[in-house]
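Here's a solo chain for you in structure tokens, the form predicted alone.
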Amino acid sequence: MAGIYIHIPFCVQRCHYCDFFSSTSLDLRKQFVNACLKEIELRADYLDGKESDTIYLGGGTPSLLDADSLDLILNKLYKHLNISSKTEITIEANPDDLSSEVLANMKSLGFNRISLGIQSFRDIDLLFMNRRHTADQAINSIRLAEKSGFQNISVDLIYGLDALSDKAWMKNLMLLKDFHVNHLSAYHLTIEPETVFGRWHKAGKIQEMKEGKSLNQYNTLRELSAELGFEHYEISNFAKNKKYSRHNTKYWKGEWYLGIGPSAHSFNGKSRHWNPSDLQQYIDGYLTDCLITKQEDISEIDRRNELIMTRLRTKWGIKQADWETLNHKQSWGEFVVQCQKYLISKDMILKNNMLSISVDSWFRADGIIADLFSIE
């Protein structure tokens, strides 16, 4: 099974620590809608006639849209491509684009998942990242989704701010418990170069929070989300019942997936391909048909590293099977010897052909999958 993304540029303000690719020419929405539409149409060939059972509205903020362009652009896709009948269809929210209203709508298209972009149950954290929603519109929104009838409901959570204090931390996990969200997505903030964090932690006005308390935090999540219920799946997600979220874990898995919009990525096992990081260029190319996007071929070293950085991410692991498949000159038992400092260590488990990291590790398997990396 493959999966569909759509990059959805719009926001009404950038997040101060946001680096994803979007744009504020909010008037700009009807030109992209048609050029997404035509991407679709152009691009329907490339998962080679997969069934897709995921399709995911990311951005930016999707709902931005009104829901004619939804309609519009969800019939493309059921046009053109394979879809299953029981696709996740998921759509990201921001808390105060909501009411009763949007969300009928939404659920009237066939959007059965919703991912609401919380962050934070606080107003002084939401001010600080300059968030355009309050606390009160945050827990309104879950509130409203659940009686718009939306059954699989994800939220994202940010901790990790110099400010934020172990106490607020934990109060923010626990204001959970009173909603039936079935998945949490719980980033620890980095400060990227290019957004306004960045440049205030260059000046100084801000800090990063000190290693030992991030792992506080870290550790908080893990020890209330499992009082909740979540298991931990992915090394920043949390889920209910085995609610995953299906898209995001074929990235992790190395499925395919065809990313249409500005700045859109897609894979099909052998290549990558993306669109350019640039909303005027995405609509005038693809109306004209002379957009210039980029594609590379994917090398057995490289498919080697994609798959040690995405399935130690998860609690699947590497398994050996699908270590053999990559025919690189690297044997599974050269890979096992290689890994074997971490397995003394407990850093790493070997168990039933499978390498996984523990999660008790989890806080720091950037550096030891960076550290497995192969620079040939």
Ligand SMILES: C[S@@+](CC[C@H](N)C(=O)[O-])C[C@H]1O[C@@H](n2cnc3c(N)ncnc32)[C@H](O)[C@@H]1O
Second form
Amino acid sequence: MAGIYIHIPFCVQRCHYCDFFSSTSLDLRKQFVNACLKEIELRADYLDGKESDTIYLGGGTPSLLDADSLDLILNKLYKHLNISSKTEITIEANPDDLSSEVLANMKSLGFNRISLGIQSFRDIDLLFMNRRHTADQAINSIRLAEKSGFQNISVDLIYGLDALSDKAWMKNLMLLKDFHVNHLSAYHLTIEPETVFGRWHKAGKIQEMKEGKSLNQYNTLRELSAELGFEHYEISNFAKNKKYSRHNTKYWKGEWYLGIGPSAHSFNGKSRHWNPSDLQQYIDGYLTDCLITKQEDISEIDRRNELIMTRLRTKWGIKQADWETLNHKQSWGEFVVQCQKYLISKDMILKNNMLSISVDSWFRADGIIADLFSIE
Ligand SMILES: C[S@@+](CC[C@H](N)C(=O)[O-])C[C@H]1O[C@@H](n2cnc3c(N)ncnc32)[C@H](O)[C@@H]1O
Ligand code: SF4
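Can you switch from the form predicted alone and show the form predicted together with this ligand instead?
Every component of the complex follows; first up is the chain already shown.
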């Protein structure tokens, strides 16, 4: 099964930490939707007729599109692609865009999963990050999503902000027990260079959280999320009752996906395609019927490294059979030998012909993964 991602590249204001592609020129929304409809038509054969069982509208801010635009996009997908009747259809939403009416529209259009960008339940953090909603609006948005009948509600939280005390982080997490939220994405703050935080960091106005404190907050996240009934299944993702994000799991498991919209990436097993991170170029290109997607074939070594990078971030790890079907130059046995030092230190586990990073060591996963990239 394949997946479909649509990037909605608009934000009312940019958050100080975020370097995802988006524009604040909201008046370009209509033109964007038209270009997006055209792209769906032009690239419909990308998945080669494969059935898709996930559609994910991410951003930017998909909740800035009106119901008519969302309807047009979904209809176009159903018309031109092979969509399963059991599709997980997710929309990312910012809390202050939501009302009972907006949520009812989303539900009636077929969205059956909503991902809410809460980030923090504390006004002081929200102001610091330049979020446009308050803590009360964050809480209210979850209540409204519950009342509107969404059974699959995911929330995003950010930790590792230097000003976020351990106690405040615990409080943020414990608030989740009051809601019917069955998925949590909790991201440690990354200070990206091309953001306001990046500039403040360079000027010495803010600093990164010290590693010991970061680790503490990560451990708090693991303990409290488990107490609340969440299973930790990917470095930053937690699910109740196996309600994993079906769409994101496709990225981690190397399945096919079609990405529509500026900056969106696509993958069909053999090559990777991506659209430019430029809204005007995207609009001009597709409104004149041009394919503007760039392409890169994936070498054997890239496939090997991608498998390591995506699978080792999850509880599913790398299976010997998957490794071998990749048909690259390093045998499974040689790879196991390469992982030996991490197996001895118990940072990695080899069980039932599967290699994974032990959950206790996920905090160090990026370093382990980078080390395994080179073939010895
Ligand atoms: C691209 S955003 C889209 C969601 C939506 N626009 C919103 O703001 O709620 C997806 C999530 O990535 C996380 N994120 C983005 N940049 C980050 C950063 N630099 N550090 C940590 N988390 C980040 C945030 O939690 C955000 O909700
Ligand atoms: S976090 Fe969401 S709202 Fe904020 S800038 Fe990024 S995409 Fe836009």
